[in-house]
Amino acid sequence: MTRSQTPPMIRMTGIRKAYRLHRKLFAPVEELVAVNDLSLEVAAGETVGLVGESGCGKSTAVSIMLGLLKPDRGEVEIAGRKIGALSVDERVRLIQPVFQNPNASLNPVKRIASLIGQPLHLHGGENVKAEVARMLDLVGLPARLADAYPGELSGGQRQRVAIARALILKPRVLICDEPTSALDVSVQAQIINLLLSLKSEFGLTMVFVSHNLAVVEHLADRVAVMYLGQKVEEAPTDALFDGAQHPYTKALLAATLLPDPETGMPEQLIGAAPADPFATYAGCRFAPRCREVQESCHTTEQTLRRLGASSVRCTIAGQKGRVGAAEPKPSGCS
């Protein structure tokens, strides 16, 4: 099979996932569309950043990617195989997660060696003790911690344990869902550098979910931006940070806090209206909050289209003379 014929390591096609919920205690049931018409491909060895506000559908998307949730519509393929056709044993050896909070994902009454080695015990691995020792070394933890409990470790050390456990089966794909958000800034940098090192060591394909755009810029080859369940922009990392096309992406970049206190608070390019995941939209979902909005945005269905290096879900993107059209990239994102 030639390179052009090689299937992507991850392919999501037309994914939709909705929940039926009560907005308030005695309110009628309403439909909340968490993910709508999401298509995403991740090539072998590539790292894709998935960004957006809380509630935009990122975590639902990665749960579907991991096979933990079944979509209402659409298909997921891992290494060219439909995820529903994979046995549990095949799936866990292909794709593994690292979650946001290691305190919740690590059993507090199990020793570190047992936690890291558990996947091998469950899925027929050999030389478990030696493999655990090797993984401790790879993630930068001293061997003496093998007999410790999670509560005896720092937050950064616990996240290293979670990474070691995820990689002990030698998966081809690692899904990182906000793995640094609960850590101090200095520790975040250490974990990011560790992930970069392990990506090279294992030849990993990665999806990295984060609110921190500076982290995504440092780690990702390509970035997909989500808003209320839809992918609104996707581009190579440099192209997106140097010249974002969608008004929402530009607003996220402009909201980045800079390290110089004399610069003050960043300008807000998002309107005061809150995002409403229950609302129905004839046009753009971001229109109620967009400073560049035009009348047609409320009525014209938005579809992804190519614009330079980006795919963007915006009919007015690229027009000259729009509000914020020449907004520079914040220097703090580099």
Ligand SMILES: Nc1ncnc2c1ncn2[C@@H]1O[C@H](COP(=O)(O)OP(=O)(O)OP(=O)(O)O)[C@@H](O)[C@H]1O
Given for the second form:
Amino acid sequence: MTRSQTPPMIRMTGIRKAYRLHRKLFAPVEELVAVNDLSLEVAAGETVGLVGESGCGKSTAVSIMLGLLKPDRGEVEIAGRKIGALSVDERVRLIQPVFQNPNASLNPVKRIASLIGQPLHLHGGENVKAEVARMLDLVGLPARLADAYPGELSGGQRQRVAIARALILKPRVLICDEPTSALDVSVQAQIINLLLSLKSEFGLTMVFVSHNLAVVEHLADRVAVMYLGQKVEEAPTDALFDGAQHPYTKALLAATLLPDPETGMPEQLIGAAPADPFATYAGCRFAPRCREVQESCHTTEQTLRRLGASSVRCTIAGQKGRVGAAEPKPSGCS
Amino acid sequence: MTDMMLDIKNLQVSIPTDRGTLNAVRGVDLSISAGKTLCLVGESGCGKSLTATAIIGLLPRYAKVTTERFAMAGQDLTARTEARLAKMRGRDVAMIFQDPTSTLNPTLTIGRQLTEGVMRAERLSRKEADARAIEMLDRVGIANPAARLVQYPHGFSGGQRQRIMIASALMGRPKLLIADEPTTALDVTIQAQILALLDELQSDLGLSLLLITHDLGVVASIADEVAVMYAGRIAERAPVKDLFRAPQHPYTRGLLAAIPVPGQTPRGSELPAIPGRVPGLVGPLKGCAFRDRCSFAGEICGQDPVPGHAPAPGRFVECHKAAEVAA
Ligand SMILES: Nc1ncnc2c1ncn2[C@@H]1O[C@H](COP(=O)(O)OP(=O)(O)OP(=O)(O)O)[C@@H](O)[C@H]1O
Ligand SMILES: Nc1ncnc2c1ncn2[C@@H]1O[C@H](COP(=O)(O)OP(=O)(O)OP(=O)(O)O)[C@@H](O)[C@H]1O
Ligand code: SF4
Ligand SMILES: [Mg+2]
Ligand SMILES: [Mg+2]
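Can I have the other form now, the form predicted together with this ligand, not the form predicted alone?
All chains and molecules follow, beginning with the one already shown.
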């Protein structure tokens, strides 16, 4: 590969992943398409936020990115190399995860130093002790905690241990799946500050999955929005938060709660009928719940297209004289 | 005080550990009027879930619980007998637990799990119980509820399981609902739906709500009152608007400052986190538990007791320097 065309750090193309399951005892096997035709590129040093409804396929996509789950279709390349062609050793040195629940991923009977050092140990690193000390310092944990057990640490400290463990192999990519949602806001701020400094000091590439849009807005350079297994919008962070194009993105932003008791209950710009991952759709998957739906939406297969700085999976987006979704609704707060 | 749905004074919970007794809840007072919502916020590990679990009487046996006063749904439970609490669970008071995956039984269908309690407690027929389960699942936004009664928990996403837990807690039409982080695993549109549902239930059924959350946006939108907990005690309590407008405990101030606010906090800027960490709660603690991290702290803060103040009606703050902080 020539230098002039550095490949993106992560490139996912046309990923599809279905889970096969029995919905009822003795019923035939059905497919639940968790991720459908997902393409995503993340440049070196970039942070991409991944947001969307619970159950829309974010964790599935992330597992595929990490090489932990095999897609039915599509390619994943990390730093220009197909993920299947990487050895486990090469893979874990390139890309590492941080998951939501640090308690579940930290063995309670192991000491902190051995937990952090374990990946290095497993993958034949040297100077484990010195490296562990360096990691403790990097994530802002006092050296005396090296001998502690996970149970003696606070939630935020445990999440720092999980990050230290992910970083000890000096990966170039960190994949964070809801890394702060179990933490209080002050600890959340500590973790965000840590991620920001890793990004600026080491040029770490990050994918950040979260339901907290304020955090995503704070951290991400670009944001991808998913709905029922598909990417429905992708845009630079500013463009997305200042001018969302897809009706689902708009509903998501409108539902965000501000820490201000004067604003009351949020506006609901989305039909109450829940998303059904088993249903098949001829047209737009969001149509049954969309406030701006038109007849053609139910029948026209939607594809991603460019609209300003964004890429949007909706033919209605950007049309003039659309049914206003922005008109204020009396809020239902007492 | 007959309109009090919950009234607790000096709740203490201690847990034996191999390093000594952990004094996890160290004298908590809480009260909720009928039909009102109290939100409980605070540092991870400060004792919120233990407080809630103690109220509903489901702490493990080795945990030691004491109260000076404990009344709930019109019953005096100060001399709490587990049997009386057990009778109230599901009917007078119900709880949604923090981790839904551990509280749904993977080997039973959703229908069985939802209906079992009410069939026993209210002697409903299977048909009546199923009808109520369908109504509740529909209310929490589960598509096609009738067909889903026969499914097992693994067939639902994390967010869906959370909604099933909420439906399950509502089955017995409780007067007091305790919800521990009920929307943390949910995206914001479903979160909004759940909050609207709880709001509606409050006006329809006069439900009282004790809601534990880290999300100050949730607090702002649903709370009548807020209690801020730190290291096993209530540091501050106030009506929601007062708390956000004029927080009076240094810890509350730190919490509110730490949230990134869209449009105000510059993107990518360092957030003002509270430095340091909570003190260990094994063994006695002297003075204010927050003082190592507090920018107002002075010598006096090492002294006991830390005084409680009532700066305004309905407000409470426990801090040696309350006057200085408020100024
Ligand atoms: N192992 C599995 N077997 C069957 N279905 C699954 C499995 N894992 C996930 N699913 C289903 O695939 C879909 C996508 O799930 P996924 O966990 O990727 O969603 P998510 O976007 O991460 O949701 P959340 O925000 O709730 O974490 C959901 O409908 C879920 O029920
Ligand atoms: N069964 C138990 N055995 C031993 N220690 C426990 C037990 N349950 C809780 N603790 C400890 O008691 C303290 C309070 O825990 P609790 O779960 O109430 O915190 P929390 O405020 O709900 O935190 P979070 O916001 O992280 O859910 C913590 O230090 C915790 O480690
Ligand atoms: S008592 Fe002292 S240390 Fe504690 S919060 Fe008040 S000023 Fe800070
Ligand atoms: Mg997930
Ligand atoms: Mg808890």
